[in-house]
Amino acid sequence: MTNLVDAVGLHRRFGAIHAVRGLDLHVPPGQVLGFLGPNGAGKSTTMRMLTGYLAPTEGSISLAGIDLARNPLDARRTFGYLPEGAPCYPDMRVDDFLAFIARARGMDARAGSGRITSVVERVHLGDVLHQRIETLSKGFKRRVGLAQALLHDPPILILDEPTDGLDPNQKHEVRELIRQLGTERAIVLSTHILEEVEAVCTRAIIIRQGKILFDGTPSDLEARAPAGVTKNKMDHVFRSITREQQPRGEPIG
């Protein structure tokens, strides 16, 4: 199977500090891929190489097939990104910022339309269609972020901790889109929260300080809970997994 998105040997600097070192990243499509890691881990640095928002020091990056080096804009047509917080204009109306998105993506009137009603009927913004940004929920917010996202069909996602201050309705929604739209596109998912994993992602990596330190199935980090736990085990294996790794003396981010 050909992998939608491809990194190999990543490596970020910044001065002194070594971010992320040496990290490969491979994702087929109809994988959701559960990307986790303390504070400082090196997510987000890794995330901002894989949409070119930051340049790797050492590495590559391929996506559906594309240099993102050599052809960034080609490339960058075939993601659509939720950063984290989904930022939108707040003085737009949800219908404006939407078309106004299609446009930047290059579609004319009748395209933008038909898309526009096609993802707002996927997400559920209809309701809230007419109304600004700024007068939305937390949810309505972050809806309109993977709306932004879906709107030009692309093969991959990467989404920036999608459900973050969301209530457990809301968090319950947005996964399950998720789930759905994981059948078919390779999805790159940044989170802290580990019950994200088990609820929508078929695979999972954890990184520390930019290095991988686990890549399997949700059932492979079950399987490494220790005994007797129950509540919270996926907190308890990932911790076994820092300490594993640890070098001695070294307190855990």
Second form
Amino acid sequence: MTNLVDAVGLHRRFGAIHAVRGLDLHVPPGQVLGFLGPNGAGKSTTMRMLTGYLAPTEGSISLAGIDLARNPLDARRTFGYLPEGAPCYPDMRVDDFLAFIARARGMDARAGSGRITSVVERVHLGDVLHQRIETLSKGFKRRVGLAQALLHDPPILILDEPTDGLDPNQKHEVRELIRQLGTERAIVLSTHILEEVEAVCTRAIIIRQGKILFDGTPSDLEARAPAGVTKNKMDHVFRSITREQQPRGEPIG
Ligand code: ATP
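Could I see the form predicted in complex with ligand ATP next, after the form predicted on its own?
Below: every chain and molecule of the assembly, starting with the one above.
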């Protein structure tokens, strides 16, 4: 199967900090990849490189077969990105914001309006369309973020902590939506929550200090979580996996 995301030999340095150290990532359509790791592991740096916001120090990225460095504009059309936090433009109404994004992505009024109707239905935004973004609850702000990511119907979705700050019902809804979207798209999402990986992901990768520590199915990952670990707390899992991979006698950093 042809991959939609192909990243090879990614490195990123910030001065003396070597944040990402030789990462390879290949994601086919139909895969929801959960990207996990402790604070400072390099998750956001990797996602920012995949979305073209940050250039790798070394390595190459190809999205839906398009090289991101050589052809950035076409490569950027292949994905929708949900960054951390709320969408920008807090003063805009939801409908105006989505129309603005549609225009920015080159859709004419008719095509834009058709796509807006479709995503609004998909992420259940109908009741707040005329409200200003800053007046929305956290859950609705997240949904507006998802709506803009889906507007041009991209084959790839890159979602930075998509359910962060949502209440249990909202989390459940957004996870269900991601599962549906993931049947035909390639999705890369970052999370700190083990339960989220089990609920939506078909594959999990753990990175630590910029390197891949674990790559497998969510059930493999769960099997390696120590007994009694709180489902929400990944720290124990990271420590346990790190310990297994640490050569004898070396300190666990
Ligand atoms: P978290 O879960 O806390 O968001 P993360 O896994 O997303 O962490 P990154 O934000 O990718 O981690 O950071 C990886 C390393 O790179 C950290 O040591 C961080 O301090 C460093 N770093 C990230 N961005 C920059 C920057 N712009 N300048 C300097 N150092 C940076």
